[in-house]
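Given as structure tokens, the chain that follows is alone and in the form predicted alone.
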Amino acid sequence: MKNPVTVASGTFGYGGEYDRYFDVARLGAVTTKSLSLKPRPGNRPPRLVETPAGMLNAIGLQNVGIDAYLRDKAPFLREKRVPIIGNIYGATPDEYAELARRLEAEDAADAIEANLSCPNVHDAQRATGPVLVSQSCEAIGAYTRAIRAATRLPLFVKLTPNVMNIQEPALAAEEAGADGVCLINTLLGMAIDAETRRPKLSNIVGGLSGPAIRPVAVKMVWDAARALRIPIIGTGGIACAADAIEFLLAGATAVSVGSMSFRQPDAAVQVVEGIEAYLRRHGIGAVTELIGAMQV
């Protein structure tokens, strides 16, 4: 990455959705909508509730499938010769794993995400709500050595935060062998229309995102830094270049923007270039000057 910003999986498509507003091509990377083996129509509407400082999504993961990214998406990005970070989901480890292997046949990412944390969609029920792989240590060990042994490319696991320690399930994604973490995902929730008693959302439960989250996110990432050897990207409610410089600070080694594209489609590349300004500003020669350097 030529700088240490990429966007957030779900909210930049694949690239070319946003490549209208501002080369993508300025960006460190960009990573996927996640994508699954075959394309899936995601949950029924209404998937968006606005809330303060944020919105509830519960999208369920629609995406057009690996064969059509193949086909249509991949192409445009390596045009741009723009590093792709491939997010991935599935139902399975296998599936995971043959996502991966697909990927890298085609020459199609430069990196994997592994999607393990999305609250929309689950294969199983609990009395408290959903069960996410990355809420279980040995799910992500399972499905992290599953992807890492169809891959030679550059693994990332992306964590929940719905978790009561994050530094158990990220060392977990470590000792499995993956190369680093994205923190966070989107916390659990959820709005009721209290006039007519409804759940707002189709799915009833979503996930939380937005700058109403970002504290939680940054203490997360300081947490997890403490215990990792390996790269953190720091997500969740990045809305210009002081909030990713708060995640470098606390130890992310890169940061994604995520659902502040949808109300300024440039929010990218202008932390982009707020980082470099800062940079100058603070006579910093090197970005890898900030990473863990907060001052306590």
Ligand SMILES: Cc1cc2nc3c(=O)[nH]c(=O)nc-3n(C[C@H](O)[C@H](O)[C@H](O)COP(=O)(O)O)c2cc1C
The other form holds:
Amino acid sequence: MKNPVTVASGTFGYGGEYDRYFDVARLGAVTTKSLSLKPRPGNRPPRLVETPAGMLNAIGLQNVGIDAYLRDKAPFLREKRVPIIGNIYGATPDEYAELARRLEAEDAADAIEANLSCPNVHDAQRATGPVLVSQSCEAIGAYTRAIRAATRLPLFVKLTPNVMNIQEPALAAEEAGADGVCLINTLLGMAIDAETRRPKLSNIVGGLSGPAIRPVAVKMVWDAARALRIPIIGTGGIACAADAIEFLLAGATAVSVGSMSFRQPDAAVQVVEGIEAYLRRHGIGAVTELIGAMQV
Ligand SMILES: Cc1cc2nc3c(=O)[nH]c(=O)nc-3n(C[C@H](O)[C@H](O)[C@H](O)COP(=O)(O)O)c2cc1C
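Having seen the form predicted alone, please provide the structure of the form predicted in complex with this ligand.
Below: every chain and molecule of the assembly, starting with the one above.
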């Protein structure tokens, strides 16, 4: 990556959607929507709800599927010469392994990000116990090892914040061979219409994102950075360069801009430029000097 800024999976389509707003090659990398073996229609609407300083979504991993991605989407990103982080979702470790294998074999990703933390796809959605893969260290180990064995591409594991102690799943990913982790996916939430008494999302439960979750995400990056040797992609509510720098100071090596791109389509490139201006203003030679440089 020529700069530490990518986009958060699911908020930037497959890259081409944003090319009319800015040259996506200015990003450090483009992260794709989660790709599955078969196309997925996602959940029925309503699947987005605005919340104070953020949004709830229950998209349910709608995506074109790996075949259409390889045929119709990856060529555009390759032409752009922007590094691709291929985000993948499967129902089993074997499915993840197969997706990683295909992305590598067809030269359609430079790194893999395994989404082990989507809150919107499990039948057990309404259970109160652990339902996401990344809520179980054992499951993280099994899934990560399967993907690790299938590819030589750098492997990032994307974790859920819906846990007691983020260091445990992060260490489980590291021990199983991940090259990095992405923190955080959305926080579980729900909203109810007081007049109709009905849930505002068809799925009832969704994932909270946007500025509201940034302090939670920064704390989780800081916690994880003190336990891990591998790098962290910090994600959650980044709206401007100062927000991104906050994640770097907490210990992230790179950042991704998510929900903000819906409000301001060129938000991610503004963050790239804002970080460059910050480095000039502070006379800092390399952005890596900021990683974990919070002063207490
Ligand atoms: C509409 C929407 C769709 C998302 N889809 C995915 C997805 O397919 N895979 C994934 O790993 N994360 C997905 N996410 C989570 C984001 O990548 C990110 O982790 C989260 O939104 C926090 O960042 P933000 O507050 O900057 O949006 C999605 C988020 C939103 C808002």
